[in-house]
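The chain that follows stands alone, in the form predicted on its own, written as structure tokens.
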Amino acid sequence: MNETALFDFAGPQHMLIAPILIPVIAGALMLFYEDRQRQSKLGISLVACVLMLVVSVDLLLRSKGTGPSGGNLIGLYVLGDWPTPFGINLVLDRLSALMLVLASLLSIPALVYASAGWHGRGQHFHSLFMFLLMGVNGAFLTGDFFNLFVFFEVMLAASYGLMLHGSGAERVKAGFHYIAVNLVASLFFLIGIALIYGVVGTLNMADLAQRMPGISDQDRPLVHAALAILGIAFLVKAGIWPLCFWLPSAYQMASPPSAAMFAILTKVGVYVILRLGFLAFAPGSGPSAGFGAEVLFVGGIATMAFGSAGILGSQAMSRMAGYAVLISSGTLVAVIALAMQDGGVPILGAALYYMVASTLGISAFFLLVELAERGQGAVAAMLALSADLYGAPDEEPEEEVTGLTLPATMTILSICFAALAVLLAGLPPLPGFLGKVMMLSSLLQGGQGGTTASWVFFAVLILSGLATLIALVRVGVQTFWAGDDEGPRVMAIEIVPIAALVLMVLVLTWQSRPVMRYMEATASALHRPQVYIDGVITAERTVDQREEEAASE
């Protein structure tokens, strides 16, 4: 058995496939329930999400290795026992384990929030929620492009249903726009896959990375073109300018629990760009090393600038949350580009830390927005007037308001909002500040220090934080301190998920040192792609191991 392999088909543990099986079994099981049996569905969904969190944490702990693996044990699950690169491989490493934990952490608060009423405003909410998680987890685990496409489609199909969940004219309009954009992206995805297979003859990511240095000069432009076409699909999902105009409107119109989960969907695109960039375009890839890094950097900077302008010009908090997603994605893509251009390990580790914190914060922001805007009087009227001036669409018909007016509701919401504003703007002491400071200090001390790109990133990162701060303080004052109405009618079950996500952010601050150590080790592992390649390519099949055992007897 390969010494870098953690799991294989012959091993006694099949935990690696659990993050895919748990949601698909739970989602399929709930299709047999009537929609009126929401409490039963809620129970099944919560159990599935808790199980996924337990399994993901276990996989994360197991992915930490020592010795030859360089702290990055590769887990491999060979479905059907077909040899690599022909079979379907699920691959686990530190990065994929981290993303699994992040998806699981988001799922429980979103589900609890939905139980307050949103899960009853449409059909099959819980099944769609589970299938979305199945697609997300599968995208993080798969080791080949074809199954990445399959899991992308599962994820998108479920997100279409969740996007339209709750109905309403504006939601349906934004939902169809969202569906159309993602269908076009899927077409690019399929074309890119076909071109790669036609030229290189493999769809396995590790096998492709292994073949990259030996590709002929005649075929290399075609491979680059294929990967560039493939990259368009990932950049659309990551929300990179100019492919991001659909995102603020779509996320604004989605139901709050759906939007809270959509915060991880952009990170799926970022994850694939990160994975592909450090496998196919690693320093050992010959003439392809660093391919596309300049485009990614320009796209990331443009996205940060567009998101900053958008958040300043937005009048609704839900739209601001959509632009905050763009700023987060743009920052991560720009850092990936810098890391691919000799930016070093520390800046990538800091970016991973920032990614986790910003995703948790944005997810909480989407949940908080609905409560903060619920039942607004004079402030809502003022915002509606401003929205008319900006040409925003008419508001949806008012939905039935449920819940009770809890004591100190606005105080709790305002404290959570203030914490999220500090996080997203990058002010001390929360992880937004820590992540940005570590990124900038690593950048100035690393191989990119003193270059034009480093100063441009420095300036845009500071300005995007300033724009976020101005926008959120403005809307926060209007919403929480200038209103003359009593607090919104909410239930405790709606506030608890927001508080839980804010608490996770505080834990990230409190435990920043060990978390950063994990992130830097993950970034270091990405800079050593040979460990990943060897873990996948040299893995033995079950039948081979049995033959060896029989021969030894």
Contents of the next structure:
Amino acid sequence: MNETALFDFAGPQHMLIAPILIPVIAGALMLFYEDRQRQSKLGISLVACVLMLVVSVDLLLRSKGTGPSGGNLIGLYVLGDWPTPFGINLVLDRLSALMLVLASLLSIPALVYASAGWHGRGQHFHSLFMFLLMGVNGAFLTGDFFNLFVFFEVMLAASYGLMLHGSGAERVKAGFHYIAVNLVASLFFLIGIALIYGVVGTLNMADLAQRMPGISDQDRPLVHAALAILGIAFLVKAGIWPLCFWLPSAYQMASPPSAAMFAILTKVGVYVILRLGFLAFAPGSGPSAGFGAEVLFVGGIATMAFGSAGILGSQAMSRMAGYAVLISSGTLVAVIALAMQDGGVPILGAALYYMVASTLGISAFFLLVELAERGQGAVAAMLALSADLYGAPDEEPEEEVTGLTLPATMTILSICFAALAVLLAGLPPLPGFLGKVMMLSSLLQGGQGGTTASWVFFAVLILSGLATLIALVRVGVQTFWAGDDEGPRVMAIEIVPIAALVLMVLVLTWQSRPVMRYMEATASALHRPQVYIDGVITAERTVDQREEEAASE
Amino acid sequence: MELILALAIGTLVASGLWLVMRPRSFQVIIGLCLLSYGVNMFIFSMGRLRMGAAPILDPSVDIDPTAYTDPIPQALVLTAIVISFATTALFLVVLLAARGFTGTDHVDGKERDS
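Can you switch from the form predicted on its own and show the form predicted in complex with the partner chain instead?
To see the whole picture, the full complex is given below, headed by that same chain.
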């Protein structure tokens, strides 16, 4: 191996695989440690997450293209150096870079929060956490269906472990349903992949998108069926009605740091729907253009309505957080459907902005809920009693938390809670409001204005915000004003991650102009799939280049 | 052969779905196994059905692609088998834990009537 080849090995183009390698190495390394050495494990996890954040921010900066590339640079990593449609490849564009940054931003607060005690309530928390991140990052980066399946399974297997972390009868029961639903969804995923391969003869997403216009009329219904079956798996993951009944109880029962991380899992489903919708069913794909948009729209609207009803009917704050997840992913799926039907670039850009803001907010909400419910007083006991009538699960015995307690804990918690309520309900000035207003204004200005679908979306979006506001204000008043004077025993290390997430949301508001510009460029890149397709198909193998270099010497 | 395979896949998937929708956890897990068998056979059949053809090209003779079978579905099905086996094993552990916690094999942890 000569010097240049050695340099290649550590060169910046290999950075693309780092978001997958970092967590898998860190997770595997921790398996050598005894499980009681939690501080060392925590250290390794934190280093890995910070590294991942640095790498993904670097990738994000490098995925910004210029005019000729449609504002979207495709980074391609050809594993094993096989020619493109046959080999396995990782693809980086603006959207996947954005998702990578979001995942690593969520992971650090969740880890810090877990270090206050939750990581000690079960086996191998840190390794599972790392493998979950590996699966999530891999799903964002992969460019072919089968590896998407493999990374989905890595992510799901780790999430099963994290879901059950801490054990207990209620958690195991919720986890049982969660696993059963996801296993069946994975089988649908496989059927879809097999059908696509059988009909089109490719597993590469870009290759499929390229071949979509030329598929014969005879085969087209089969390809549609395959992608629809595939879509079921992603809709289950995204929690779209009627495939979402497992979600609120599973997320309610998961330990708070796991639930905070699960906030990104629904977004993985949304991400794949976004990616596939704009690749396979792009306007240029002949008769397939916009296929499935109606179903996605109805599903998204139904999910928002179901989530709103659920959040109003919930007794416990943790259950409300689960329904907030549903409202968020329902909104996104409905917007994707509108954007697929010529909804235009601005609405999709606004939706991406809303996605980042709501994911950060929901993650913080899951962490906050546990602290707030820890300090439940007499009123909460009464609530718990009424919750018991509805068949809600028993409160688990809390371990005594020792350590530094902050003064005015309830004040800080209630300020964070108010900020999150404002964000999730979509009131000014936080990004929830900005995102929703931009979605609505682009609906009114864009080509969709005046259609029935746009008015339905308009109404449901505002009503779901109202439902969220009513539910959160009600529970906030009960928890923070009617509670006992004595606040919960909370450690600084538990409040800091929540405050950090709220701070990120504030930064998102403060810097909304550059962030929105990035989101709009991402949305416009999604509307121009040819850049992605060309970037993947015309990629050169490094061996070819080396052979040419050798020949020219 | 196509008919037999189609019938076999259909029977496996139908029985699997029926069992998955039963309220007993043991039936659910057997149903999942049957479903994954059906799905694996389905993936396998997507490479077209051929008898006695090798999936590996022999470079020493003139290569006639029609004489070979498609290797990709075989590779895919191998991965799919491993993954579904692992996740089913994990599910079995959860089943045992749930059985231990609730003392019943009902999927909701209690009988509907009680």
